[in-house]
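A single chain comes next, written as C-alpha cells; it is the form predicted alone.
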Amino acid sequence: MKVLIATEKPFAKAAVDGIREIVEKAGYELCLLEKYTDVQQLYDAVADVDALIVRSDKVTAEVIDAAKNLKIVVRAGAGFDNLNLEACTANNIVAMNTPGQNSNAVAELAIGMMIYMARNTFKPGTGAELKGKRVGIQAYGNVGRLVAQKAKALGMEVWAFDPFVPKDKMEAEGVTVPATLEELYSNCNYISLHIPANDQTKKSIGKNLVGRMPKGGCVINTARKEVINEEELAQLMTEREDLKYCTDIAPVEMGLFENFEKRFFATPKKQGAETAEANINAGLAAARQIVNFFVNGDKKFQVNK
C-alpha cells in the first residue's frame, strides 16, 4: 500500500516522523509532496496511491480522476469542505475527517479572541472584564463543550443552543439551554459559532439574530466565513456603534468591515488549527484511520456515507 501526504502548507516535522512510522510500522510505503505550487503535481502524485491525507487542500474530482488507485482519503481536522465528497463516493473512495484533534486549538483561540474584544484589540481605552458576562454557544460538539469549560473557569456563564445534543446532557453539565436560537443571541454578551457551512446555516447569521443581541455584544467565529450574512452584519454594526464582530475566517468583503475600529478583528489566515499540538495530533489521527481501514475495514470517521 501507498499512502501520499500531499500539503501544500506542510504538517510540522514532529507530524510528519509521527506518520512515517505508524505507516512503516504497518508495512506501507509513505510520499511526501509538500510546498507544492502547481496542481499539476498534486495529479502526478496522487496517480499510483492507495491512501492520502490533506489538510485544507482542495480534493477535487480531478484530483480524484488522475488517482486511479485511491480507497481512502483522510482531511487532517474537522473540517472536510476541501474534500468533494459526491466524487469520492462515485468512485467508491472513503473520505473521513479526524474530528476532535484541533478542538482545543480552536477553543483557546476562542476564549482568547473574546479577550482580545473585551479589551478594545489591546488599543488605548477602558476594556471589560469576561468574568460575570455571559457567552452562548452555537453548536454544542467537541469545540463548543471546551469553549464551555474554558468560560466556566473565567467565571462567565454559559449558554449553548444545539438542537443535535439532548437538553439534559448540556444542562448536566451546567449550560443553561434556551428553547430558541433567537433566545441564546437575546441573552449572551458574546456568542461563539461552532456551526458547519451548509444549506442550512449559509448566511444564517445575520441582522436578524445578531440585532437581538444586548449592548456590547460581541460574535467570535472560529467556524465558518459563508455562515456570516457579510452585508447585513456589516449595516446592523453601522446602525448600532456598540456591536463586535471578531473572526479567525477573513470575509469575503473585507472592505465592509474595515472602518469599525476596536469593533472589528480578522485573523490574516485562518489560525484556529494552527498548533503545534493539533498540527502533530491530527496528522497521526490521519495514518491511524488509514491503517485501522486496510487493517480491519474501519471507517468510523467517514463522512460521505
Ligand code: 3PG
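Everything numeric in this text was worked out from a predicted model, so none of it was measured. Each form is matched to the other, and the largest set of C-alpha atoms that superpose within 1.5 Å is called the rigid core. Numbering follows the first chain given and starts at 1. First, how it differs from the form predicted in complex with the ligand.
With the core held fixed between these two forms, E258 has its Cα displaced by under 2 Å. When the rigid core is held fixed, the Cα atom of K269 travels less than 2 angstroms between these two forms.
Now show me the form predicted in complex with the ligand; what you just gave was the form predicted alone.
For this one, just the chain is written down, with no partner chains and no other molecules.
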C-alpha cells in the first residue's frame, strides 16, 4: 500500500516524521512530493498510490484521473474546497478532512491580526486596544469558537452569527447572538471570518455587510479569499477611509488594495495553519485516518458522502 504526501507548501519535518512512523508501522510505504512547481509532477506522483495526503493542494478531476489506484484522499486541514468531491465520488474515492486539528493556530493568527491592525500595522502613530471592543465572529465552528475564547480573555465583547449552530449553545459560552448577519456587522468593531468557500458564501462579503460597520471597522479574513467581493470592498475602502482589511490570503486582485497602506495587510503566503503544532496535529490525524480506513473501514471524517 502506498501513501503519498503531496504538499506544495510542505509540512514541518516533525510532522512528516510522525506521518512516516504511523504509515510504516501499518506496513505501508510513504512517498513524498514537496514544493512541486508543475502540476505534471503531481499527476506523475499520484499514478500508483493508494492514499493521498494534501494541504491546500488542488485535487482536481485531472489529478483523480491520473490516480488509478487511489482509494482515499485526506486534506490535512479544515477547508476542503480544494478537493473535487464529485470526481472523488465518481471514482469511488473517499475524501476526508481533519476538522479541528489546526484550529488553534488559525485562531491565534486572527487575534494577532486584530492587534496588528489596531496598532497601525506597527507603523508610527497612536493605535488602539482590543479591550472593550466588540468582535463579531462569522461562523462559530472550531476556529470561530477558539477566537471567541481568546477574544474574551483580552477583554473583548464577543458576538457571533452562525445559522448552523444553536443559539443557546453560543449564548451558554458567553457569546451574544444577533438575529441577523447584518446586525453582526452593524454592531462590531472587528469581524473575524470563519466561513468556508462554497456556492453560498463566495463573494458574499461586500458593501452590503462591511458598509454597515461602525467607524474604524476592521475585517479579519483567515478563511478564504473567495468569500470576499474584492471590487466592492476596495471601492468601499476608497469611499470610507476609516475601514480596514487584514487577510491571510492575498486577494485575487492585489492591485485593488495596494494604496490603503496602514488600513490593509495581506500575508505573502497563507500563515493560518503554519505552526509546527498544527502541521503535526493535522498531518498525524490524516495518517491515522488513512490507516483506520484501510484497517477498519472507518469513514468518520468523510466529506463526500
